[in-house]
Amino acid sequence: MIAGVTGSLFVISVNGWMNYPGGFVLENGAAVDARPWSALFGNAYFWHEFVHMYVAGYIVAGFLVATPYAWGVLRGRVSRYERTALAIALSAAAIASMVQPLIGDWAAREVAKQQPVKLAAMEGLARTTAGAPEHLLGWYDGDKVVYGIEIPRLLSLFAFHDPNATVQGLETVPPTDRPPVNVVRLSFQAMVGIGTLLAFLGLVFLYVRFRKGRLPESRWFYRAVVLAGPLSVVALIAGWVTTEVGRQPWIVYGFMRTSEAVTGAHGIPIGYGTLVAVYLGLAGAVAWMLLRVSRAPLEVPGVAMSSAPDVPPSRSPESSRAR
């Protein structure tokens, strides 16, 4: 665990600075008087992308950990040991999606203020706007988004808390220094709305576990936990699509183009192989395991694995072992 967010730290860090690089002066196209770690965790994205990611990891890892038990009581396994998991899964799951719309808002304000033409990508927003409403789907045509649904002003309020506030569009910097829009805005799109639905999913969990002391009951309730858990993963992926294709065509934000940053060194192919090659095989190695364990489960004392399948999620341990 101490690994993997300390590795992970320094990933985000790197990132933060790529988008808002600092901790450094700017002489003669040289860099100088380099500030290591002002430029790794003072900058202004650090904060928000390190928490913001955090949080995202805890719902990715909480409804994929859930989505194979809930997977189980569909198919009629609903002992003590399904709904112990469950509990612990969605639980940490359901708190994370809840607070992660409260992060959103935070990085996509501090997107406003430091990257304003990535948040016209994001919105499709051509022309610099006054109350600039929101557009809900839709494809943006190069000057506008045809075929959403507008929000008046919401965009306006999401950005800056000011519903007549003036956000800044794509039409400010020359074509050339436009992401491109409509992969930006899908991706962006696809996060929040993947992200909504799984707060909602949280919310119905949570209602039901601290209103009624159980888990959920309806069939249809598992079956959203199954489809939420590789629903999570393309809402983390998305949301890193829109933080760094979003950022282009800077690899550095304002200083350093992608297309400058393109290396000749060689071997480049080989690196990529080995690197899916373990990989595979570590997951080959995973899965093999799992397996072993799924066709002979421990044998806990005093907890029955039953697995009748008309014995509803709530049922307690006393009345599954009567049975």
Ligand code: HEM
The other form holds:
Amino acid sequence: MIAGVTGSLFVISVNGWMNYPGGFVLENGAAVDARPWSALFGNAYFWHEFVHMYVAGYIVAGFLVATPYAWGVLRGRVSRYERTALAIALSAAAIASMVQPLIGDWAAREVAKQQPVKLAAMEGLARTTAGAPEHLLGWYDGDKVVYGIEIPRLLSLFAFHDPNATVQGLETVPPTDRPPVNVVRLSFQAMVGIGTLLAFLGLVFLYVRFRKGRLPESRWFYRAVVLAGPLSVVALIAGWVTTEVGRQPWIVYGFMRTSEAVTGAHGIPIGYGTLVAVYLGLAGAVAWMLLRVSRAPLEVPGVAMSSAPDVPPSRSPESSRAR
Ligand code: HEM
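Right, the form predicted alone is done, so what does the form predicted together with the ligand look like?
What follows is the whole complex; the chain from before opens it.
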């Protein structure tokens, strides 16, 4: 846990610095007066990226764990084992997925302030507009969003909490300083769309659990949970694509272009190939272990491992104990 937290914390803090570089002074093209702590933890992007990513971690872990148990419920396996696993995993995922849109709103407002061109790409906003509309779905054709559903003034409201606020458009920077709009826009829409569905699923779960004191019974709920695991991974990756591709063509925003940062070192394919081989090996080992455990489940004292009859979670004899 310590390795995981410290490792990811520094990755996020470096990423925050790449988005909002600080903690140094640029003199004649050279970075001087470096203040590492201020660069790492004093940058305006650190906190929202950190909180958003950690909450995303709970969403992904929660829904991914719940997915195979929801699949089991759909196939008639509703023992105490499945219900306990679902109750724990979904409680974490539901709470996290319901707070995530609020944190996303915070992140989007920081982006609006500090990286307006990234926001313009996320929304496909060609020109600076007062009372800017939001477009759901659709495609950016180089000048405007086509085939999208336009909601007047919503972008200004989201970005600045003011329906009449002026939102900067892509035209304020030369084309060479703009990111690839459709990649950023599609990934942003995928993240927010999936995040909204997951928040709704979380709301349904928490409502049934706390108002009715049981797990949901509807098969549609469990079908949605089966999809929620993989979809939450898609949202996570889409989030990183939004942040990283949205910052292009800069690697250090406003200071250094990605093209300037490409290494000329030899042996990169060997290092990269080794990394791919190690991760493929790890993935294979995990798959092998999981398949083995699923064929002969571990015996945990006091937890029934066998499949129970096909009854809805609340009506099975053991349901009260699983709550
Ligand atoms: C539901 C509404 C959501 C909104 C409004 C939202 C908003 C945002 C914004 C504006 C960014 C860009 C931040 C930047 O460039 O600094 C971002 C990045 C990101 N989002 Fe979301 N997001 C939402 C849901 C989700 C969900 C459900 C997940 C994953 C399960 C997720 C994962 C990420 C990740 C991993 C990043 C990049 C790293 C970071 O900024 O922490 N987001 N999001």
